[in-house]
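In structure tokens, the next block holds one chain alone, the form predicted alone.
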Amino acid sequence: MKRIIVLLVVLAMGLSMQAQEMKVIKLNAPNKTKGEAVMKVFNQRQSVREYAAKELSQQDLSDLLWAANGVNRADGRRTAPSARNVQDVDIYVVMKEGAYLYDAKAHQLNPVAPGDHRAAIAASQDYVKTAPVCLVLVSDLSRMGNPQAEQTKLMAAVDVGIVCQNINIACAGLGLATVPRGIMNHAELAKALQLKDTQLLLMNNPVGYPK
């Protein structure tokens, strides 16, 4: 038993050891002149499945999150709308080296998870895990009221799908390769991210280059 005790001591330290090496990352200001015409945005916008093996420069990083529902006034609204303003949806940074929280205010991410947990967004689809970089997006109900209420949910919907499109998008605009998914592990990946019960997982945008 007492070499039980110990043995999960040091696991412990492990972790804690892990979660410390992770550290704020401040984002680049985003470029906001960058991209391509609207029009021409929506014209080249598809799904795609395929990534190239080289990491997402942090340029591009902060643009995409930016777009996706980054703060574009100074009262500190959204470039995606919420229901009543209530700003529900968190964007979940999934990296090889670990998870972050993506803090719109701050623009920057902020350390939530170590080590790769791309596994438990693919679920059955391996070609998640190759994507250099996953958008976890979750709602949080509690922001909204009743968290078990119908029509909470609801919105929470809609309000995830909105930045889920900004993502698109904005990848479309951005030479980036991306696709819509509502497949993961929620379980695995819930209990990965620390998340609340009141916190819904609901979508994911797996993005990298073109291949």
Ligand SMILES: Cc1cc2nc3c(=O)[nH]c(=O)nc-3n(C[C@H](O)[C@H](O)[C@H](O)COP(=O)(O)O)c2cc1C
Second form
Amino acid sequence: MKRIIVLLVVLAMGLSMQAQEMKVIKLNAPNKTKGEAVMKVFNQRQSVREYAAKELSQQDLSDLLWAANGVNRADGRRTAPSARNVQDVDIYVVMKEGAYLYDAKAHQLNPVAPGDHRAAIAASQDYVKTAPVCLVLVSDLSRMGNPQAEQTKLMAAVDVGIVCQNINIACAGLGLATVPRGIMNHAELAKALQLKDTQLLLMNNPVGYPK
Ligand SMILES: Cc1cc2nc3c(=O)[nH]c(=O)nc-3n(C[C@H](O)[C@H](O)[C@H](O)COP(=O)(O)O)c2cc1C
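Switch from the form predicted alone to the form predicted together with the named molecule and give that structure.
Entire complex below, previous chain first.
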């Protein structure tokens, strides 16, 4: 018994040390003049479920996150509208080396959990594990007041849907491949991302370069 406890303590220490080893990733400034004309981009938008075996460049990741839900005005408002501007949608960025939370104000990725959590996002769909980056869209209902109300959850779903479509359109315009997904292993992912009870996991987008 004593041995098991010592083993568990060593394991826990190892995990927390790993988490401390993760560093904040300062993203490049987004390139706001990049991309194709909007009508051409709508014409190109499609779900893509095959990705090249190539990491996403820092610049593409930066541009994509800013387009998804970055700050685009001096008063802190975002590229994605949200009900009453509560800005309830958070983007978790899940990569091979770990999971991060996109901090839109600082335009950086804050460490959340080390390790590869893409399998929890993939669930029954293996192709997801080949995407170098998965964006997981979470609404924090506590920012909306009355988290249990049906209307709150509906607004959360709408807000997440808008960010998701920003991602779909941005990918189409930036030469990236993605698919909006509702499937994921909710319980496993919520645990890995250390979500609170008020945080609703709604959609995810695997992202990579087209194959
Ligand atoms: C709310 C929502 C949930 C979806 N969930 C999944 C999913 O879990 N897995 C998947 O492979 N595609 C998923 N899709 C993608 C749809 O299958 C796809 O959009 C649809 O087949 C139309 O194809 P298109 O996006 O290329 O127009 C989802 C789409 C939406 C809008």
